[in-house]
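To begin, one chain is listed below as structure tokens, in the form predicted alone.
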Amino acid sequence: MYNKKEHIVIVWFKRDLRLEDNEAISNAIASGKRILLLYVFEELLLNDTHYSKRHWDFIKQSIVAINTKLQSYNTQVLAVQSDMISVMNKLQELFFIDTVYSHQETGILITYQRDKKFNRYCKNNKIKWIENINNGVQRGIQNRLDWGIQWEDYMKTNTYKFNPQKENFISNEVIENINKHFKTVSLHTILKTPFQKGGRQMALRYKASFFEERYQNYASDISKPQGSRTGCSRLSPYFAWGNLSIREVWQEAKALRKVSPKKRTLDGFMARLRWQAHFIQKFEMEYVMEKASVNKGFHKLKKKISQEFQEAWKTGNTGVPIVDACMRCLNTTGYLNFRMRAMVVSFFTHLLWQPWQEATIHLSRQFLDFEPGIHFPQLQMQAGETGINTLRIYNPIKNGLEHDPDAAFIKAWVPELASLDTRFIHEPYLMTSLEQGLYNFRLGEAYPYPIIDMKLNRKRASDTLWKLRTDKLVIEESKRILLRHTLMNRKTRSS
């Protein structure tokens, strides 16, 4: 194969780890040239602090699932560890590369910089790089006035079917020879873990169980830390890493709505699919959100960093049971429902009075569904630093009593409190010395006292942030943000 170099095309997998409804693959097949499917475990991401082993395992499981489907086509994904340009240089020694197909990735700053370098590389080497829209998120738009309509129109378009021929792909035998030129990656992972497993097949199982039965409890369980673990779709990691497309799930939900008695429930679910794309679109248009508040007026907000507070929060030892249960659950399983995510961020930024930037790394490493376009805008919104959203300072005790009234979730994740009466499980610091003796429970030993005065700190956060919202620059920036990101029929709670 090396004597006369073949003209080929490459499909570069990133956060689109699926064969179905993948425009890059469809375009590659239409080219008529043989296709090399490629995933690069890039050093720049392997070394980036936002990512952790749980993410790489999920990606590996996703590639294994793709390879299983590709067995009948006598091909596989070339999975190597390097940087993209080095990989391309070596592949160009073996083939003439006509085109690289991929999706537009709304990633962190280093992937944006990588893509700019790769674009220059392709131009210098006379290689076409064709990127397709991902889940309706558009690149280069200046405002959002028609975005909602355009997004829904995109959701209604036909999905891409995967119906290739064996001849479309470079064979396993050739890929085995290519592997000799690279540092390959073992795709083996330990499957007996508390995390959701990656891959298209697993994603379809979650989707099927949700639409067949679990969605009926979606509206009632969405805010419950325990109930949401089955009542919510649990599809977010499969969206984040691309095992499923938003479009195919939106279309299935739309079809189910026609025959389901739970139409409002499905409307709520589909609204959150749109909400997901809405926030990624925000990040696509305001990449500075990774490092700094989108509203420049909040740059003057200074908070004293406390490593002690941050460590207690990260490990679930703040002395506030619902917060600690959430953090321990997240650290162990990679999942937490939206309300509890908002609450723990509010606790960190408002009650502990820590900069939201200090929470980004730990949370991104713990969230199995880490999606930059959701992660950074949501951190800023929950921290109250956008200037356009309602300021929400969550009361963790109130949220625990409302959404975990029998303390089942707290008992599961803070077992040192499980033997107490429910009223004390939510607020163990209310126990008298006598009551502690009756339960053989010593606050400060078995479980910590709250590390802050919640009432006092809540007032400080509220007073400071409300005052800042009257600042001239905050107001000017709020107007700019609204002009740039306002949607038609905009609702304050969803934007």
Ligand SMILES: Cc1cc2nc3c(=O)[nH]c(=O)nc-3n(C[C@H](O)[C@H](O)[C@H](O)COP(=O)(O)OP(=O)(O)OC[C@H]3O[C@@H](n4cnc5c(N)ncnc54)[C@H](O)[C@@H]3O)c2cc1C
Given for the second form:
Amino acid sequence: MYNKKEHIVIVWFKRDLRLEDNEAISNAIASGKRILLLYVFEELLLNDTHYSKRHWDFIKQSIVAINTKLQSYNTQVLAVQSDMISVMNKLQELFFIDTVYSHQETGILITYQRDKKFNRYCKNNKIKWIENINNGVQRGIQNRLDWGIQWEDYMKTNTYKFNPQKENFISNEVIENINKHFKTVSLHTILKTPFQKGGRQMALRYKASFFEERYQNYASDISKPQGSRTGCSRLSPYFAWGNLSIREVWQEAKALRKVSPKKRTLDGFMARLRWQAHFIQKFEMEYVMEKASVNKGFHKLKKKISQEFQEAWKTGNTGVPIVDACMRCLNTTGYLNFRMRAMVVSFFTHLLWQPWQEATIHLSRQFLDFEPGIHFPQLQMQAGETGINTLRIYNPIKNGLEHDPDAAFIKAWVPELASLDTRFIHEPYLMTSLEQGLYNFRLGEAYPYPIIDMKLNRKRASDTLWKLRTDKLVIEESKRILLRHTLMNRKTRSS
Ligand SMILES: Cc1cc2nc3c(=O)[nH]c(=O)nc-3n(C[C@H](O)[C@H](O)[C@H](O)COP(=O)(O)OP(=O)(O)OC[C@H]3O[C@@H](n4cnc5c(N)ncnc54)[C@H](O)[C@@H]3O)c2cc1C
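Could you output the structure for the form predicted together with the ligand, given that the previous block was the form predicted alone?
All chains and molecules follow, beginning with the one already shown.
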């Protein structure tokens, strides 16, 4: 049973679901008080449309992996469904809670508001809340002077080893009793799915196979929709939910770089590890990006919403094969490489001329690696609404031909085109009725005509967006964004 007089500390897991290189846990151990490890399946997030079952399953698998490792310490994560303040109120009836340890979270507006509320709660209840920095993202900074150097310095610091004593933790028997006061959550998930599985062990396997072999093809495969599935690291969900820290992977890549002949490839990979924090830092410093373009000059851009276009895009029925293959693949597997993500967003915002805000929910629900701090800034950048980045209106046909030349990816995801000759698969609408007859294929029946005129719509997007870039407010805002969000001189020690 529990000793009501006991002073304990809590580690509040959020997007840091690991025991190793977890500063919050190390700080809790150093406190010398017994630790309760806590994950709250928060109703505010369970009900939030950006999240979907694939995320919750990944989280559950991550907690199961932590619990497996904790068996030898006779403890487990208290996993409950509620809101943080109700959980704390209940726990305060059972213990004296001295401190809550957690990583800083750069989340969506509702988690930001929850954190502010929780901060007030802690103050009112005389509980210390100690939040540590997450993957080098800094809180409260006003510009990026020296940010690159500081990020790199952070990456070079020692990782935290998980090496506690059994006595550091509240025991399993006590947690069983605590459970009775809460709505607990079954951590069971179906493992036979097309998604990457959560948990530290899986993360380590992906990391090992990447550094042992797969990274060799990183540079050549990164833009290919099919090749990237093995040539890229595939570590993004493990970073997004915290099964791995960026620091431990960066240090391993740096060590490998010393002995590997593929130094430039590893430089490319390590630069992307920095982009992870670079994008999250933008969002940390400008959280309004969840709803509105960071460049206020673009707020005057009005696009007519078409549910029909949006539905065709979401379900992979636009009549543009590479776009449809990407969307179907994403919906089924939770993954797309960077270039194809950028391309489908460009298709949505430029060619279908839909507001980027209308794409956020569908994409965040599908991306297994949904990370708000990358997701929202990337969407705006790809939509061409930052004013500071090169405007890229992707030509889907050109991208398909370049990165899926034998149409293997399209054939896999748009099977209705699989029997066509490769030269028609990228543009089935170019087939004459005679050719359609030869392949026993009827455009408009087996597969839709393109829902838009790509050439015409590309021109409209290009003309409108280039014109807007000469707008006074867009220019003023671009200057502000450059000062606040760009890396001055792109200074880093390794570059
Ligand atoms: C519209 C759009 C939305 C995106 N949303 C997300 C998201 O929610 N979560 C997410 O993790 N990534 C997002 N990305 C970035 C990128 O596409 C993925 O990080 C990458 O494809 C993941 O695959 P990987 O782990 O194999 O990457 P690798 O190429 O192996 O890169 C290693 C790591 O670097 C980071 N990284 C790579 N590319 C980028 C990038 N362009 N920007 C920031 N960090 C990067 C990721 O953490 C990634 O795991 C988005 C990109 C676009 C265009």
